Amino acid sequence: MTKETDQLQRRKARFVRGLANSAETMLAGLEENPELPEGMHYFIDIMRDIFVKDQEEHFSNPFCRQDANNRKIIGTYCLMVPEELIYAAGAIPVRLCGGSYEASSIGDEFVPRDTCPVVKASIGFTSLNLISLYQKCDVVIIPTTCDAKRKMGEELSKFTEVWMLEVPHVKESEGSRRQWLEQLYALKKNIEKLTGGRFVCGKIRRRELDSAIKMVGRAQYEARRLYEIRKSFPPVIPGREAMLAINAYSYDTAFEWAKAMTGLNDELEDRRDKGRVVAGSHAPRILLAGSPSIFPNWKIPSLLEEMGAVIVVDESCMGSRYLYDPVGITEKSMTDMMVGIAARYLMPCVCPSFAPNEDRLFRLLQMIEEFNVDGIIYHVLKGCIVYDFELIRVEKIMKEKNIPVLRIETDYSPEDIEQLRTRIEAFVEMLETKKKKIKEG
């Protein structure tokens, strides 16, 4: 082993230890909750397998062991990638968006200083093979939802095979919808080519696609059940636990995740019926909006709930928006299913990369009413211009509804935790005072 290789291995080992420690701290903190639902252990174990026990051999998780059927693993970097096509081809999708401070530190070497930490971490994970999951991907798919993602594809192509998926930014246009459908047909061909050895005809067949839509649909159904449970007043599950369960979908198959989520939802509904709650009616109910919280970067959810608030809903692409909308089909022809998939991934999406984006404002107002929200934390990751750009519009409509909004700009570094704690504590106290006055009045 050369001196340079030895230094590289030592450096990687240092970052791996840091990542494992960060992830274990967050997971152990969740497990300390004496009221932790039994069903949450499955999702915590998934995260521990991926981020803490990565080098061990005895895993049930399909991404942590050599798959018996030697199925292809396809990495994705956005919820705009249709998982149904990947499952129908006999492959497994895995969401790779990075939420690690350690990986982000590595990514600093490859991108400009002010780049979004999600992109930095994603490049950091791949460039240094920080966890084995990234090595196991046969190809990664990157939708062009923002300029940073587009350039990330160029950088990642130095380390792995990359397919870019061109996403239109004006979804109301007939031309845009047609272009998007053409993109998905091209993606389907690429997936068929990658996994062609699994089929007699070398193509995704109608029956397999129908089964994949149903399998993902079951996961979506259970995610919506959790979504409805979180409307409970008082709340029956902390937001950081619910968000972790949704994040865990990234690293599990839709079938296994849905089975585990069914158990968790049954348990939570039973608790609700018995009046077992995690906070009183005085606890401020928070909508976490803006940039996604991606495990193990649980900084904002943890701080919020340590201060006595409860995150009852989020609008993140790694949270409530991830699994909310099912594919709608009237027939089961290949054409009808492809059109249904294209519509499902484009039309309901309220990503701020779309313009105009009035749908997002409408959805936020809907959440305020449905979840009885007291205040909004608007989370902006440094360098994430598209979310920050819409803040003024969000503040304006929330002012009309008398809903306070606090903008929090941060990255994955732990250095600003105390500063954030002070601001969040003051915001939560203000909401508590407001609720008390309303109750007394």
Given for the second form:
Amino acid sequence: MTKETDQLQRRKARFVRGLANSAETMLAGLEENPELPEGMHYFIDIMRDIFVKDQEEHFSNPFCRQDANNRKIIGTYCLMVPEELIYAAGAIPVRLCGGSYEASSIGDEFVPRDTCPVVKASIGFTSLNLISLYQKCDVVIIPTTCDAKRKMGEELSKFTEVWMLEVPHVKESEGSRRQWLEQLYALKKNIEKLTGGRFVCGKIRRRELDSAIKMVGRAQYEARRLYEIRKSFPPVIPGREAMLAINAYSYDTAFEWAKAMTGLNDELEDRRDKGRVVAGSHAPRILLAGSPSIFPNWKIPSLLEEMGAVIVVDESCMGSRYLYDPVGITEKSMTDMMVGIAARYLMPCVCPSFAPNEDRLFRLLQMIEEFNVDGIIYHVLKGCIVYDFELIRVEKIMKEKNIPVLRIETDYSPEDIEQLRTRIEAFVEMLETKKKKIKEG
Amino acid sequence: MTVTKLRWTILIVSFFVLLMGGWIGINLGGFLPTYACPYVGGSRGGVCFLFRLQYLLGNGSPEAFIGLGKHILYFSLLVIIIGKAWCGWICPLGFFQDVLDLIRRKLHMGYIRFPERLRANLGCIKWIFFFIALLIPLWVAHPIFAPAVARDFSQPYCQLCPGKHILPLLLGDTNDVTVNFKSVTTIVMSMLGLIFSVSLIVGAFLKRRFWCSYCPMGLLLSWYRKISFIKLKKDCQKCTMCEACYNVCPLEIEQVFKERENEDVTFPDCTLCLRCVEYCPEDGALRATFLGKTIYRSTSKGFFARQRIIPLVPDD
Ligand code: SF4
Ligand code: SF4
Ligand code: SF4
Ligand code: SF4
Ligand code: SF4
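Cool, the form predicted on its own is there; where's the form predicted together with the partner chain?
After this comes the whole thing, all chains and molecules, with the earlier chain placed first.
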């Protein structure tokens, strides 16, 4: 072994250890909660398999299990890649948006300094193979959403096969909707080619697509049930647990995930009916808006909930929005299913890379009402221009509703934790006093 | 019972009552705002508004003028009560199109959707039909020019109407499915009528409720939408713009999902079939109201049930 590769290996090992440690700390922290629902263990274990045990114990990782079946694995970014098409072709989708500090510091070497940490981490994971998942993907599909993701596609193509999926940015116009549908037909062809299905097996057929839509739909139904449960007052599940459960969908198959989620939801509904709550009615109810928190970057959720607030809802593409909007079809023709899929992945999506994006404001207002939100933490990952841009509008409408908004700009590094703690503490205290005042008079 | 099933039941019952009710003595009057076509003969259970309208306009006598007033009044009352639900729930020709659509769906064939521009341009066809039904009878009554030609123009829209050919045919009566060689006018008109009928059959098989976008009766009914008792309403804040309501709409009405301000989303083409309400995945984003009272609203559960993801609960 040359000196250089030796060094590289050692460097990689250091990062892998760092990642495993920080992930394990988060997971162990969640497990310390004596009130942790039984159903949560499944999701915590998925995360542990992926991030902690990955290097040692290959067979616990769900994707290693899948390997045995010789199914293709397709990596996806953002949430505009139609999983239904992937499942229908007999492949497995896995969402790769990265949330690791260690990976993001590796990614630093490949991209400009002001790139957002999601992209840095994703590149870091792929370039050094910190976890085996990234290497296992036969191909990676990247939608052209924000600038960072778009350019990331180019950089990633140095390491792996990349397909770009062109997402129109002005979604209302009929032309862009038609173009999007055509993109999906093209994607369908490509997936079929990959799964070797130009002839019989692997070709996306009506029946398979229909059952894929139902399978993902089932997962969405459960995700919506969790969403409903989080509305309860006082809350029955801390936000960071609910967010982790949803985040775990990235690394699981829709079928297995839905099964586990059904169990968790049943348990939580039972707790709700019995009045077993996780915080009192005085605890401030927070809407976590803005850039996504992706495991193991559980910085903001942990800080917030340590301070006594509860994240009752979030709007991120890794959280509540991930599985919220279902595919609606009325007949089993290929046309109707493709139209339904195209609609689901474009129209209701309120990713800030779209403009105009008024819909997002409507969604936030609806959340404020439905979830009894007391305040908003507006998370801006450093370099995430699109979310930061929309802050102005969000602040404006929330002022009318008298809902305080706190903007927090940060990345994945642990350096600013103490400073953030002080700011969040002050915000939570302010909300508590406000709540008390309203109650008293 | 689901709304879809209820609608099919009512459509089937109406079909029999309007086209065969005469056999058991049903007569619902001569001003029905739907294609209760008298050309089916004695078995009809009522008469289409357009038939008598053209007759009265073409008559020209003062009595006919008074009759016209009454005719329009009765018609208006019927339309105000349920609006264009006449189209979605009662019209025999609408039912026929739905049956063709059902066959297409069972064959797992896709449907055609016209681009918005084309749709908007074709929208003028129903106006042309409307003016044919309105102006030509007046000319027949007062033939200031070409009186010999005018004679053959009685019931001008009926001569073109697909209802005249298709509905009797459904009862096994082929007498109307011919070219009328009486004069040049009748040859042209009956040929056009046959062409429209064939386009309706082919069109409705490929495109949902194909004819309804060009139907002059539908146009008349749409003028009452602001004052009719049944309305389609939307809660814009709850709507996620998911487009589901557009994709399921047989009339391809885009404005329902795009509406961002107004509550009333009963657009001119809407037949109040309520499919959009059934398939909207958001609780209470869409609803149908009768005199302001909600009679049916969208639910997330209902959506997932109709997608066969969770079992259908009997009460919606
Ligand atoms: S939306 Fe923001 S956080 Fe997400 S990839 Fe783009 S810049 Fe990064
Ligand atoms: S031919 Fe058409 S317009 Fe004339 S009466 Fe029959 S259905 Fe009505
Ligand atoms: S628009 Fe015309 S054809 Fe269609 S349902 Fe209404 S009356 Fe019947
Ligand atoms: S189906 Fe419902 S939520 Fe979706 S766009 Fe239509 S009204 Fe809005
Ligand atoms: S808008 Fe709704 S009720 Fe009206 S025709 Fe379309 S689906 Fe039917």
